[in-house]
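One chain is shown next in structure tokens, namely the form predicted on its own.
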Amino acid sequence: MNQRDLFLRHVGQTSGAPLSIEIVRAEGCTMWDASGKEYLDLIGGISVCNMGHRHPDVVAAAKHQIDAYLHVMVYGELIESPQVQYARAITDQLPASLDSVFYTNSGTEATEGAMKLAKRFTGKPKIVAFEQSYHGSTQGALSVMGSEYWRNAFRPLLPGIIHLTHGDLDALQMIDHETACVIAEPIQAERGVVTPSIEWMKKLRERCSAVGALLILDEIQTGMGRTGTLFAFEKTGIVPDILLVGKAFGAGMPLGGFIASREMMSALTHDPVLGHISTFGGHPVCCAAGLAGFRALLHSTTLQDVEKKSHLFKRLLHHPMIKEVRTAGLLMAIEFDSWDINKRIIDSCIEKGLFTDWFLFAQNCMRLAPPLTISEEEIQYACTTILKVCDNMRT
């Protein structure tokens, strides 16, 4: 059997039509397949590789930690320097109320842990989420996902969850004194990069505070500089009670976390003891790599350049087939008339060495979430290629 046949035979599949491209190397914004074909990566592992593939500082930090130790004990028992250093570094960049990090293996596990923390800390039963939101695919995270299409096949799910319309001011009245938490995205990524008004975000914060509900902001996709600030909530003037991180948090390694106050986080230490626990959460190699990527982001001009690069994409992407280009920094959606047109354009782009994808709740939109390190020349090449594909579609 060749590698593709072995992949289809022995690796659990997520769809009936995987891309099945065998990637053998990646560096910066470029990937190479087994035939030597080069791809400009416009999705960065779905907003994971914010500092590019194999950033030299990240690789060096991971190698250094591997030489020291790998796994030594379940998370939370031993003092592991990479965990401590990363938690200190990231909380130094956050509001004072977000000073304690609970590490997980992924973003969806961060969602799960935050939901448990909210119920434990408030003693309340109800959770509010929003339509067309995505928070992961485990049972709890799936329960707050905002799409019945994805939820229905796996019912029964968690009880006590209601879904409101994201951006609807009147709907916020459904958040009441029985609500443990509200989980929301500051920008709905999988909806095709839809940003609510700052007024709505402020009213959401006010309503949560008024009824004693915790506000959980999911920045798994939008965090770590993706939108031009370290976190998207910084642009709204509000502060969440719990912040979810993942994807780029590990700089290419599997790492997530939920961040809250030390007082709130202590609720997981008693009644019961070990209220939340993970064997591999905060793996030392992942934390060392993530910290190196985070430091590289802070100590370069990468973050400051995000908006300029975003504007360049938007300025260049004009075509009769493109209905709209929505941007939140370097998280972007190119909207076409239909899923069929979008899929044909994506497939053609991949054939031409431009690697891109679509959105779960906006299948007529092409996803652009390249490494933040993408150059202006690479942006011009990407946009020229997309426009040529659109031209070819019209002839």
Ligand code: PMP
The other form holds:
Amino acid sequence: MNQRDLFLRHVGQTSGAPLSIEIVRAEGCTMWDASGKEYLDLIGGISVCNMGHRHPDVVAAAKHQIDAYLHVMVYGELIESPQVQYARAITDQLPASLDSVFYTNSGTEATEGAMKLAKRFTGKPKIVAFEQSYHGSTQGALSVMGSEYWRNAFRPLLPGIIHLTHGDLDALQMIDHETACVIAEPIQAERGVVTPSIEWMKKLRERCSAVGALLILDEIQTGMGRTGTLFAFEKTGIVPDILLVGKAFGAGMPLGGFIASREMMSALTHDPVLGHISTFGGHPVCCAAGLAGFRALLHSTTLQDVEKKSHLFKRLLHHPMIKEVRTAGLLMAIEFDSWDINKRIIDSCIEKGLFTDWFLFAQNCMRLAPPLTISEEEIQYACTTILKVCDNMRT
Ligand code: PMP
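Alright, leaving the form predicted on its own aside, put up the form predicted in complex with this ligand.
After this comes the whole thing, all chains and molecules, with the earlier chain placed first.
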């Protein structure tokens, strides 16, 4: 059996039509497959590789940590320097109330931990979430996912959850004194990059504070510079009670976290003791790699350049087949008429060596979330190729 057949035969699958391209190497914004074909990566592992693939500082830090120790003890018992240093570095960049990081292995576990913390801290039962939101695939995170199609097959799920329309001011009245927390993305990524008004974000914050509900902002996809500021909430003037991080937080290694105040976080240490535990959360190699990626982001012009690069994409992507290009920094959606057209364009781009994808709740939109380090030449090349593919579709 060849490698593709073995993949399909022995590796658990997520759909009936995986891309099935065998990647053998990735560097910067480029990936190579087993036949030597080169791809310009326009999705960065779905907003993971913000500093590019195998950033030299990330690789060096991971190798250095591998030479010191791998796993030594369950999360939270021993002092592991990469965890300490990364927590200090990231909280230094956040509002003072977000000063304690609880490490997880993934985004969905950050969601789970934050929902538990909110229930434990407030003693309240209800959770408010939003339609067309995505917070992960485990059962708690699935319960707050904003899609009946994905929730329905896995019932029973968590009770006490309601879903409101993101961006709807009137709906905020449904957040009440029984509400432990509201979980929201500041920009709905899987809806095809939809940004609510700043007024709505402010009213959401006000309503949560008025009724004593914690506001959890999921920045797993929008964080770590993706939208042009370190976190998208910075542009809104509000501060969440709990911030979720993941994806680019590990710079290519599996790492997530929920960040809150030390006082709030301490609720997980008693009644019951060990209220939330994880064997591998905050793995030292992942924290060392993530910290190196974070430092590289802070000590370069990458973050400052995001808006300029986003504008370049937007300026170049004009075509009769493109209905709209929605951007939040380098998180971008190109909207076409239908899923069918979008899929054909994506397939054709991949064939031409441009690696792109679609969105869970916006299947007529092409996803663009390249490494933030993408060069202007690469952006020009990517846009020219997309426009050529669109031209070919019309003939
Ligand atoms: N929240 C958001 C906004 C996400 O985009 C994702 C992943 N796509 C998650 C949570 C879940 O993260 P993970 O896949 O690491 O569990």
